[in-house]
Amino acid sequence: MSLKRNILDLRKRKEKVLQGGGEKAIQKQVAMGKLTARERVTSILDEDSFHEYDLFVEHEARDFGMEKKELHGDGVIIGTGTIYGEPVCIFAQDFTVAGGSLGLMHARKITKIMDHALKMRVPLIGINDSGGARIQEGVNSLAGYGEIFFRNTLASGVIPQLSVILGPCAGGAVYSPALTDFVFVVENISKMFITGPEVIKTVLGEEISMEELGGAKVHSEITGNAHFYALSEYECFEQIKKLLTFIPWHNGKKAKAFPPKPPKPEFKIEDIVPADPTQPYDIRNVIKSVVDDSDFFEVMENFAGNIVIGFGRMNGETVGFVANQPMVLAGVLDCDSSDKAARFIRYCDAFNIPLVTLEDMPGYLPGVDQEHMGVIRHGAKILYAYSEATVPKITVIIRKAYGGGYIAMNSRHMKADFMFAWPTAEIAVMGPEGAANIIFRKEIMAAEDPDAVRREKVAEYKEKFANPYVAAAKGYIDTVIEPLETRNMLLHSIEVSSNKADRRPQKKHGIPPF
Ligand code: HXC
């Protein structure tokens, strides 16, 4: 064949494999809202910079009629491309081809993709929308799913892995991204469940929708197995684009850096706490005074919105922000926003990113369903995750630092490098009512007037100890602040930091309380 023929020829396959599961899959496909597979990819990457590899790989199950069927691709897409001019790695799975599932094959383009990142210290990109394992292709799909956990698990902390969630996602295409650092979801595209409504029929008798069982909306807001909602394909691929601005392509890298920006003068910091400590207030406003140009990035904003978490910058550089939300539980740690912020924590702490930790709340919420829940393991990963963190770790205590919450805020016994308060700042083992009621219970029975014993004994409380001056004259807060002096404490503190160097005992790994 001449080279021209030879051409020809690479150009034809090349254009039946494009074609995907046909026509009339892409067309059913459309018809729901969702991209196709490539369209997806080239939106998410810099125009013209996809490179696609694998792409005439081919099936090789033999049952079920499987031998009879031609799946272009073996439906995935994997290849590398750049975002803002920098590389990344990226597959993306084909409904239209036998439901995204994933057999042997598919599995080891999609592992073939995953080494690479891995060698080459680029982030993953995940795009799943599948049925999980492909059920005619038995262990050997099973097999597939396990070599992409395990190397999950061997790029976490090393190299970022975002996954998308665009279609409806089961078994192995949920516990994968599962395994990642961020998950995107899409309104009325994402759906994520272990088994689909049509085995939860056969098993249980129950019919229910997709919708219900995991949703978009039940992921970012019951399950918080998502970290971004975005109501179409395309907020989605911004949102991916701008959690790239702030995250360092690998952990041996700090993010990229961006000329500083004073924040905006709307936010103005003495104006957002209310002189009433009962009142609550928007922490984000707080956050948004004191980063660069106003530009914080929530993370998980519609899952345990007690606790706040995301990234800002300062003086152009990323920070994790770790703020209690007093508008929500009155900021309460609880057992999902201990999780919320466990995890984040390490993110940061694996990644270089110093963190900074805004404190108002109350302490860990009470009651018997929290202690069912299991409160004391899941408080527990917040004190794991700040105590292991060897970042730069300031915090500002805002207003109230009760108790174990104290603690747990990134404290100076947790090893905050700095600790800063506002003068309204109140620490003490718990709220001066509560406080008085246990303490001085027998003089306020025995009184004849038990109320206004009562009100006497919290005045005395609080005098003594809600206020910050009894933690700055052990030294356990290294300066009481005025509101307006935040930001510069924070950027200097930050600065000093740079260097940091904290070397810890040997240790093959510790065990957080999973
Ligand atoms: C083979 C599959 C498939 C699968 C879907 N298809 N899932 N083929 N293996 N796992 C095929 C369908 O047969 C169909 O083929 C095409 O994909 C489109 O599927 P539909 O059912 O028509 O689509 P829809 O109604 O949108 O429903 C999507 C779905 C449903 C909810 C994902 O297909 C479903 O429940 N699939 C099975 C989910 C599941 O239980 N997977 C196994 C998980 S176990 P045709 O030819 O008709 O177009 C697992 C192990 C990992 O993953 C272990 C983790 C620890």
Second form
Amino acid sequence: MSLKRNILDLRKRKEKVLQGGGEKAIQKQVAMGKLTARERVTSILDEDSFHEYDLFVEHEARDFGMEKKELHGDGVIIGTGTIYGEPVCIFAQDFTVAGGSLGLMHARKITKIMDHALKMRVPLIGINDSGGARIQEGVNSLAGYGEIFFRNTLASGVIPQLSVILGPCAGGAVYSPALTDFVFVVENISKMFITGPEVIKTVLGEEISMEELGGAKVHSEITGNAHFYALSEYECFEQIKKLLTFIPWHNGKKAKAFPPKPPKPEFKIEDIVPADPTQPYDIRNVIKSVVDDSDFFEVMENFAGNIVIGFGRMNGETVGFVANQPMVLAGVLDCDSSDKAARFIRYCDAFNIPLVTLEDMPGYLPGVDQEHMGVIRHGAKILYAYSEATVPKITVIIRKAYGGGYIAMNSRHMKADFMFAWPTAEIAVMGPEGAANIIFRKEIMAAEDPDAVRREKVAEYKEKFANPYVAAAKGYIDTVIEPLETRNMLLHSIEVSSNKADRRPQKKHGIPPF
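Mind giving me the form predicted alone, seeing as the form predicted in complex with hexanoyl-coenzyme A (HXC) was just shown?
There are no partners or other molecules in what follows, just the one chain.
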């Protein structure tokens, strides 16, 4: 056969495979409001940068009539490309080919690109759109999932792993996204669940829709399984691209630096926090008043709103922010917010991203429900994460810092590198009102005017304890600063800490309160 004929044969084979499941299956995919797998890949990557591998891989199943089925590419696309000129590895399940079901060769394609990403130290992006395990392949499908999970764990903390749920992701398939760093979901398209509505109806006799069971809103607002929520696939792709501008390509380098910019003038830090300590405010505005260009990229925005996490830049360098949100439950820590913060802290520590903590909270959320949900165990996660982290850690106490919450939010006792407090800070075992009621209980009850005595004792407690100067006098706070000084103090602290070396006892690993 001549070279020309060989080339023509190659082109025909490529054209056939590139049709995926065929025109009818593609039309069905489009009718569901979904892009095709290849459209998704090319939309995320830089134009003309995608290089596909294992295009001609086929399944090897021979049971239940599978030997007669030709599944192009075995239902998954893998390859490499670039985003903003930087290399990434990517795979996308193709729902038009056997519902994107995972068989042995399908899994081997995914693990091949995962191995490549880890070896080459580049981010891995996985697009999930699959009906689940290919039951005709039996245990081979389960083996495939296991191989993927193992590689997710190997790559954890070494390279960024991003999971994009753009269709069904059911059964064992959900655990790969759960093992990755960031999960993206899209309204009316993303579906994640262990057992589907049909199984729930059969076993429990309950009727529930797929959207109610495991739709995008459920996972971004209730379960906390999703980190980013979008209204369209294209919005989701822009979120992916923006996230990648903030994080490093692997754990051996820093995130790309950008030209420094001052915060926008409309975010005036001295005007954000009310003088009345009982009045809430949006902590995001405080963050925007100190980060470059007031650009704050929030993570898990819709889940556990009493704490805010996300990325910003200071002097062009990426910084991770953890901040209590007084607008939601007064910014208390509870089970969900502790999990949310702890995981983010560990991500930043793994990828050498300095941490800034903004504190304003009255402690842990009290109540029987929280106790029974395991707030002790969940709350310990944030203690563990901050204690374990060796990146630069800076804390600013804005208002309330009471009890265990004061310790948990990156206190000096958790080995914060720098601790600052505004003059409005109240650092104490508990709030002045509660403390006065306990300490001076007998005196208040015996007084002719209990309310007057109570007010007097509350003022006395505030004067003696509920201010930043007692902690500053003991060296627990490095200095008390004016709000306007916050950005400069943070910039200087991050710069001073840039070569930080924090050596810990040698061990295989710690045992976090999972």
